[in-house]
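Here you get one chain, nothing else, as structure tokens; it is the form predicted alone.
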Amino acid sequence: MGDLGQSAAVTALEPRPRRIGVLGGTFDPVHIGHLRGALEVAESLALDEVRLTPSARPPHRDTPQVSALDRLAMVECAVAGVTPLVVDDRELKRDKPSYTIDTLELMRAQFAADDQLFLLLGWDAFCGLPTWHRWEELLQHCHILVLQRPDADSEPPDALRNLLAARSVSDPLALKGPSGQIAFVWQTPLAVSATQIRQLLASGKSVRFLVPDAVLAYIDAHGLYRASN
């Protein structure tokens, strides 16, 4: 009995693998769609944290309208005090395009081997994976969670069909190990986009309740996205 008791005590002291979500984007600006989606996933999958990772020079997007420092500051304002959302600024420190595979490799090197990494992607981004740099290697470092809204009815490209057949799991809570699988997570539809917010601001209209109050205060204080910019 003594040995059993000691074994149980050792097991209890062993840290469980951490569960870490990664949500990248230009966040130009960060809005309630980003934040609500990240929070829903964190709660439904019991993630320890979700890292919002602003990109510096996104390879597949137009150059962000405002500076990297302003976008980072807005994300920091948005997640302040909101557990488990945190900011990861590593992509803004790299003087080259923001390739997701590079970010995942760096993160994986910093975490324990059995920690689980979950890359959060919207449906459109997921369908565009075959155009990403070294996209076939992503699942070596993470699981992929596809955030799919109920109104998303398009089909994935042919390049992803075999991958889905081999790697998809119907229940996101059943993802095993540190990486290698794909699951779909249904999201509450929020019809809001950064493009819409920029257009409203440029025309002098209010974006209140589309972005957190702290982000709106930052935008107003720095005169971002106004027609004169």
Second form
Amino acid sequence: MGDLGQSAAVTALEPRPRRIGVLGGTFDPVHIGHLRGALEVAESLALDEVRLTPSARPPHRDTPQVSALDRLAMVECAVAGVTPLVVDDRELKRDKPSYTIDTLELMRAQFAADDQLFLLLGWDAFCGLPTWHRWEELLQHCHILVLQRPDADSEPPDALRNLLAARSVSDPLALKGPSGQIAFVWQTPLAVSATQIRQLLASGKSVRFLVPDAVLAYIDAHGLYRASN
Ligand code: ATP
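Show the same protein again, this time as the form predicted in complex with adenosine-5'-triphosphate rather than the form predicted alone.
Zooming out: every chain and molecule, the one shown earlier first.
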């Protein structure tokens, strides 16, 4: 076999870099805003999987209303059989606050150097980035995909302006290499939040169609979020 033939054979055998999305959150509870966002981004960017990663003790916000085990179980119900969404429970196994930088470092160590990691953040979460532990190191490990949220403010905080100017690209499909850039992605606008769902349930109202039926069944079976909890 000549040189050309050999290199063609090698190329055919080399695995292409994997494209892994990570959507962290308290998922208190998981809802259609999370799920449509994850699925639409996975499809439009041809991601191999999106890991929904519930946080145990979120450092920047109030303690979740229900236990980590219930939040994890609801995410598991929600993504069961929904390729390419999967659950990653590593933050719940850690006996420390859930810092995203730690999670990304662990994931990075687990994947090949050229695999692409995409951290999915809703616009509100993205705007809060400067309060995160070691936030300036995040882009060493991943790209950031910002999901629009229809109910969010439109201006980014000043602390993010330089970062956006230096690192953002207009076409998410143009993100190159394993990490380092930011892109905004379109998703079906769904102005639903876990806060709204908790409030509806606490006031005895229905959340049908805002969460998958399997999640609704779990909430009902365990009496979660009702006024007596
Ligand atoms: P809460 O109302 O309790 O603050 P939440 O609905 O914002 O909860 P989280 O679990 O905090 O849900 O969100 C996890 C991630 O999903 C965050 O990056 C958040 O911005 C994003 N997200 C949540 N809801 C939506 C939505 N409707 N559209 C787009 N992104 C969303």
